[in-house]
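Given as structure tokens, the chain that follows is alone and in the form predicted alone.
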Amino acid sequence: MRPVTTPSKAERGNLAEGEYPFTISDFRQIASVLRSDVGIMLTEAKAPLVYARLVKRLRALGLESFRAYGALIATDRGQDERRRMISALTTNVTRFLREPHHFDHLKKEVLPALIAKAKRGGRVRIWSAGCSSGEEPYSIALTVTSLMPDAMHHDIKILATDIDSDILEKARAGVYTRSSLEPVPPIDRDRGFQEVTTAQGRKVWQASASARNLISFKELNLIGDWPMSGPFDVIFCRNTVIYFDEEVQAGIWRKMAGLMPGGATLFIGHSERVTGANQFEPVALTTYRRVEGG
């Protein structure tokens, strides 16, 4: 990690406007502590949306410049900090049904074959990596419900995982306004959510037992340690790799590929690629399927 020092003359110019200075040294640190600690590249053009993002962080703690800051998150005392550093840089952006094509192959080209062999006592396994606030794993459940009502009592599980313990809560909680559902046919709405009352008088939906319980939610750092073993039948990973650079991504996509056997699908994010893995070949719009004995 970059050490703390006297920022040059050339670094002391101001990046983003706003009540603390934000020089290009304080930029670098934090640019360099994302990298190292999860993966994601951010360059000066990133500049102003860190310091909006961590301008309240800066607030909450009562420190006095990004500097001290940097001296703070570099530190073991600053861990904890360093944790909601990430989180604040860590884009969520999400809806249900998000890119429908995938989920019409989903419902279409894959899940016959995965349920007939579940009715079988077969396992199927899905992966939703980079979950965010849960709106893509609910989405695949409401379409693996849609096609088998009884899921929950067959060997159909789906994984989601994020770097973002606090996001993970609300994914867990799957709690969601009347108006992030819009794009859900009403039909499986009212099959996977209920509408309840808050605390505070609000209207809410919150997703079904029978949903939630097809869904297990796990902290996980794409470019660190992967703890579960699959196989996986499926796995969305979208507009999550999106912020590593090239090297990374192909080792994400081959630790994938070990993961997956032959014929299973792979849903990326529509500016994604799949680079470095000749494990996969396309058979629909940013949609892959693992290559027997590739």
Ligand SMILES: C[S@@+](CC[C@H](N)C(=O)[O-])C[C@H]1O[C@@H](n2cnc3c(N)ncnc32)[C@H](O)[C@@H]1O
Contents of the next structure:
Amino acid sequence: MRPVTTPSKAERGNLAEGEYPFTISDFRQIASVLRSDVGIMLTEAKAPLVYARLVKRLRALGLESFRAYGALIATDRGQDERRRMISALTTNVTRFLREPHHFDHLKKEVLPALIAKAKRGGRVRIWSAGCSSGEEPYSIALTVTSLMPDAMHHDIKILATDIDSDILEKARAGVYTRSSLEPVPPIDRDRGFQEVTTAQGRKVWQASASARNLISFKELNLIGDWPMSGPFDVIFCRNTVIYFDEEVQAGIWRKMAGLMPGGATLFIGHSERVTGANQFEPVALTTYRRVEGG
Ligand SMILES: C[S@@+](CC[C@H](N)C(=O)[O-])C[C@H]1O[C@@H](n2cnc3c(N)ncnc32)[C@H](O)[C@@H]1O
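Output block for the form predicted in complex with the ligand, input the form predicted alone:
What follows is the entire complex, opening with the chain shown before.
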């Protein structure tokens, strides 16, 4: 007699434990939408995470299966939900002055010449691509204003873009908790933020007008069309293209190179590399210089 065994999840065709079945074809449909819409690649190992993040959406919509959810996001009326799904499946983890060596490099090696240019009436543009909830562009603004307190009266602008409209709303509001501002030295925090009390009586910190006026927040899909013409003197594109396949990443680096003059600086994430774009040479840890020509 064969021993009685409980079939595994894979044998039952189910990739995650829970109230709804989650089959390989459910997972593949979601993964292919993520790949085509935002360039992000999901491996099957991520199936339980996908389930956990989307199960709330199924409940909220009163749907009976992932198959029905997949059908919804493929329709015209499901496009809003498709955006919510992407937002639920992308990571927005960020923090102030993340990878502090980038901000030291910006301050010591890059900004002095750009500030001199701005003082002569020149134009300076910095792009934070994949800005999440704003900690990165506000860190850039703090670094700029530490050297040039009146930067808002010069032609210096920071463009901050992300695909996620909800996270951009948060970034635009520029409101942070005391603990999230811990990496910022108190002198810079007091210069760049004001303590305010919310309607619920919570004390939070809001970015000051001098920082907010330097930044324009815009929705932009890095794997779609880019409406801006640059040129950008500095681009921060950190921890955003990491989930894209190599070819898509290389296309983004080349497109960025096309918007940067020789000598411009590209900062990337700590576990990323610039490949497939010979217009960049490394100058410091995860820091690249746009070479002339190319
Ligand atoms: C992990 S956060 C990185 C934030 C910041 N750059 C940092 O390093 O702290 C990645 C951000 O990339 C955004 N993102 C993911 N795919 C994108 C795409 N195709 N186009 C634009 N932004 C995207 C996400 O919404 C998320 O806010």
